[in-house]
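Coming up is one lone chain in structure tokens, specifically the form predicted on its own.
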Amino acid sequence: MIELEQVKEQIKNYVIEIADSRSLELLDLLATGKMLRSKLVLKIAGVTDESIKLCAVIEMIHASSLLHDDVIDEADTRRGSPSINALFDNKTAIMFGDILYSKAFTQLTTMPSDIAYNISNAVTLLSVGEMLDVDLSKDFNNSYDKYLDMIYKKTSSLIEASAKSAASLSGKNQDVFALYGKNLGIAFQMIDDILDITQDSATLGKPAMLDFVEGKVTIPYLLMWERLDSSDKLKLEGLYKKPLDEDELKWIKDNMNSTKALQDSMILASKFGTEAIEVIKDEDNEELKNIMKSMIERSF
């Protein structure tokens, strides 16, 4: 999409305004993702100077959160490329993340107050979600409600705010599009969690089944745990946060299938996707439905 190239150029211009060559160098090393949030804003608000600037701010905030995430997770790859913390060190990744956050908030001050509030409030929720994620990784979490609360805050809140802000820019119903964004975000994260199990390392750009080793009990593991007998529950808990050999990986995958945990995780993610599409049924925006469809059916 040519519009996404405009967003990337706007991000670069914002970083150029910082007048720091090191920041520009680091920006060039950031791996570019699917830019879901920008696609969403542009499909709701159309392509204008204001919407491109909004997208740039949102992408800078998202990139910053990922830089911090990689430090927390001790990740050495991001989207199949070396992460900034792996290329340099944790301090560089954290400070560059702070620079992107700060510049994004500087630009937010030039935008309408409701949009500035939507986005900045989402960043607070995102940060709380990051902390919840860390807390939940300390022990085996078997609570669906805690998992759902965490993925809403960590992932969905910024997507929700992006859709709501795009609606504000274009004079559309903010509540409708906020709910669409919220459900899209939850479905998006659930699909990510499923793909960690179903896809290989080359497709994911990171080791497969890494989430569980890192202490993340995601929706497929939650459903599987609920359906295992007491001895197998204990076995799964015993595999938590440890390097898994081939037999252990096979045991998990076999039980994912026999308990239908993977199948039902996909059904649950699709349910959130269907609810997102249902809420915008009167908006006559086929492209937003296609965003949801392609997101549910993606392989990475």
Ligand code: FPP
Contents of the next structure:
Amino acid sequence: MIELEQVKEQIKNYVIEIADSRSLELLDLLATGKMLRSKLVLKIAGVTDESIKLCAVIEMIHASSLLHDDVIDEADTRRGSPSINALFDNKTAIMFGDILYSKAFTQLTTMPSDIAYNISNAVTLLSVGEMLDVDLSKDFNNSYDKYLDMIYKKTSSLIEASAKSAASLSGKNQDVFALYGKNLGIAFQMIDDILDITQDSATLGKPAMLDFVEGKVTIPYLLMWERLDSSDKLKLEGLYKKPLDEDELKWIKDNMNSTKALQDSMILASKFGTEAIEVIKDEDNEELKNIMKSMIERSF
Ligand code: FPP
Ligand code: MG
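The form predicted together with ligand FPP is what I need now, so please give it after the form predicted on its own.
Now the complete complex, all chains and molecules, led by this one.
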């Protein structure tokens, strides 16, 4: 996609403006992801100077949040490559994250004020979402409402703000696109949580089956827990945050299937995806449906 190359070029130009060679070196080491947020903005707003700049700002904020997240999660891989904290140290990852997101905010101040408000408000939400994620990872969480609120803030809020801002740029209905982005974002995180269980490490570009060991009771675990009898509930809670051996992994996977927790998590994610499409049905944007479909059907 040629326009995604334009976004990458814009990010590079912003980092060049910082006039710091170390920042440029570190930028080169960041593996690019799926650029879902940019794809969404460009499909909604079309490719213009403004939309490319908006994408660059959003991708820089997203990248900085992942730099910090890898420090918080003590993760040593990101998108199949060593994370910056693993390559260097936590300090480098935090400082480079600070440089990227403050530069993004500087550029945001040159954009229309409603867009600057939407995006910066979403960054507050995603920071709160990260804190909720860390808090919910302390003890076994069996509340779906808490899980949903956390993934909305941690992941969906920036996708929602991206879609809403793109609608604002192009004079489209902001509420409709915000709701599309919100539902898409929730579906996206649920799929991420499912892939942690169904995919191998090579496909994921990070260790598989790690969420539960890290204390994250994601949607498949939540549904499974609800459906187990009391002794198996206790068994699952006993495995929480422990390194798992082959037998324990097999027990989890078997029960994921026999309770239909995995299957129903997929149905739930698809439901949010379908709702996303439903709200934009009058907008005649076939490509936005395709983004949703390929996001649901992805394998990493
Ligand atoms: C990934 O979650 C984390 C996020 C989507 C948000 C992280 C947000 C912050 C660290 C707040 C700070 C924000 C800025 C702009 C500096 P995950 O750990 O579930 O996913 P993963 O498996 O990809 O790591
Ligand atoms: Mg993480």
